[in-house]
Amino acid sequence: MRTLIVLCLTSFFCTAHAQQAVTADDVKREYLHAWNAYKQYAWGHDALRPLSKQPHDWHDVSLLMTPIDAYDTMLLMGLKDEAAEAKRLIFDKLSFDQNIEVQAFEIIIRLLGGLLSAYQMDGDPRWLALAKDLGDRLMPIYDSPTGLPFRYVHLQMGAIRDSVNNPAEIGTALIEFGTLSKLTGNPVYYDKAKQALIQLFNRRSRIGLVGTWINVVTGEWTNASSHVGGAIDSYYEYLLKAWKLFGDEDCKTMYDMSIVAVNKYVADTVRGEMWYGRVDMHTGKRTSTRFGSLEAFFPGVLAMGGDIDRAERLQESCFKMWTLHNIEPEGIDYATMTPTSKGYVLRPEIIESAYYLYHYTGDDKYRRMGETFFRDLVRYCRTEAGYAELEDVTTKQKRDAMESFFLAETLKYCYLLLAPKETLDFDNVIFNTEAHPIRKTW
């Protein structure tokens, strides 16, 4: 009996220690945890296998993809030793003169984004001359007929291929373009980027709707699914943070009218429970209903966009996606609660929606909604060395693979929804798609 009686009170102290309050310095514990393992075995290269202990580069030649990212969420977080070591690191070693082809969004809302963000926030003036050298390498993308980029270029012939491309990659450039071009002065950035949100916009369907894949010679929409998921998620993002960034008026005008079609066609309600399924961009009949952890930022979206209500709902729909398998799935079928895919990618949109949430609201169930997602992150993904994604959120077997969004966008969200609301300035930034933060500073 004494042994049980023991057995018992240390189930039970365990458990309430479990559930103990997380902290911001626990996310910044577990940051450094992963920062320090990427520093020891990946140093130089974009990122870390953390199961193999071997780095990774996403071309022949490093881009310094983890350093990059991950600089301005050690600024964030008062870690001035990690900055500086970071800082002279990319200094000393990046060079975008490389004989390699890039993937434009990718570098776009990673690498410039994360420069813009380090000039802004470190004043070297350094910072700035990179994105600019960057900015320049990446222009050749708009030189299609219609100005809808190209996916890849060149970085040092300027040579661009793949012309179908998505509403994501095409329309996630104006924040990082625009903050180019108000910072250098030269306005052709921002009026590229911009030129090809508005073809984009014009090749809407009747209803209103953009449809997954747009060939960019043609102008013609090659596949016509419709949704706020991967490949045309951030597109709706930007429309709204560029307005809010830049004031472009004609972006409020096109998330306005974008905004009202997606609630009207792509918006489902099953169970009473809010959900964002995929439909024909051109009839408005629904074709799935899956969901998935790309759609997490819609929350995040609709509350900065003044829908309190809808924003609520949703995020209420992608906890439940969360505590489902106690991490969410990169995606379910929500008229059945079944995962379709079952890996986790380290992924940040839930987390940055209950920040917005947070904000906007003043509710304290976001903050804990967030310690749920921290504590759950630590359990299932954290290994000796940094973390790693999972192969199946249902049997948690991991897999050999830390992002740098995971320190650029998910330990930086985290940390912000605990850490004091003064730790940064909400409602004077505006992060990119990737979490760099971008004030408006001219």
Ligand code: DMJ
The other form holds:
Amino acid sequence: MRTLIVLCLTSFFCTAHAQQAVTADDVKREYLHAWNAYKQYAWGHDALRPLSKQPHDWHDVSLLMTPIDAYDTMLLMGLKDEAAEAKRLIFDKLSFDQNIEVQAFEIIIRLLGGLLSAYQMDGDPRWLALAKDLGDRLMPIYDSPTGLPFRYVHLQMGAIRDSVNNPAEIGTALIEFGTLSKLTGNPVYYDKAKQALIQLFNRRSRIGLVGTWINVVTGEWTNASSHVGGAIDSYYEYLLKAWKLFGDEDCKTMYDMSIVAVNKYVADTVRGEMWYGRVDMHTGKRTSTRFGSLEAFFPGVLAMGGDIDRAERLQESCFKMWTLHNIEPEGIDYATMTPTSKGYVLRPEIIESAYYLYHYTGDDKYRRMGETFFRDLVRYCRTEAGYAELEDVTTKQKRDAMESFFLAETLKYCYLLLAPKETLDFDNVIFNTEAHPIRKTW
Ligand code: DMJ
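Take the protein just shown as the form predicted on its own and give its structure as the form predicted in complex with 1-deoxymannojirimycin.
Full assembly next; the chain just shown is listed first.
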């Protein structure tokens, strides 16, 4: 008996010593490490290249991706000075009157979403003016015979391009455009974005699934692979969230009908574990057992949709994917548990799902998961100047990039998971897919 007590105490202290609890302040400190590196080496540019310590811009001119994406996280973390300097930079430098063509989806979720949440949190009308200007410049994407949007638009000319688009890029706009309508009183943004969702939903297959690529001029599918990963993912997220944010019952109906088909055909059970793979949208026949870091958003959506059981089971699988190499790869084959795409681009989805599950279940294991994610991020991705993506999670070789969503999402969800609940009024906030919090202020 005495030996048993000594053994238990020894193991408790060893564990406690090896795994000191991570706090929200630890996350804030690392956020500052990344932001300060951006400030020092990439100020005024879209992003930082953390290994070469060079700036990176997406286009010929900077659209200040990192400051806009990062701003509301600063407010949530109480980083007032950093927020003030980011705000000054944005109003001094940012103009959307540029001779460049942009990918609408990325601009909507990062910039339009960021400007709208900044406006709601900070109250300065200049945020809304910028958001409206941007929204107007993006509107030509909807000028197609089907109402499904084109992928690219020229900010000055309104010229549109790329008629083959995917459900994620088509369907991830209603939170931002809907909010713009509510805040400006002009319904046009809401109507166009919602019409695109309806047009996409109406083109689902007879068994209720969507594919990966569709021609927005003809309305024909060009790739019939159905899954919950990149190119489809946030289409489902926005059906659910648009209902929650706007009370739009059509969106709820579309979500409810879609999720039944996804759970019936795309969900898969291997070794008793729940996964979501790939199937043909018309037949439901399984085509691949691929899962990945983008798919890891799905437990969060399932939980928000009320299906805690599936959400928890899938999050266990996601955690298994992460702990395989102590950082998740972009893609794995869950049948063999081997990576099929070995990079890690500092993605947030798995942490986002832990955040939702912690909120809905109150189970502390999701906080502990968050601590694991954060510790591994610090251990493998931290560099002298910010954080770096990994080229290969098996070797931990780094890559010279730090996407703006690392500051908008990855560290925000780590922080919120560990911070006191009062930090955010969870029940009255909907995050867009880039983790910009939108409140129903209308
Ligand atoms: C972000 O831009 C968004 O979360 C988007 O929905 C998916 N890709 C990245 C993060 O991985």
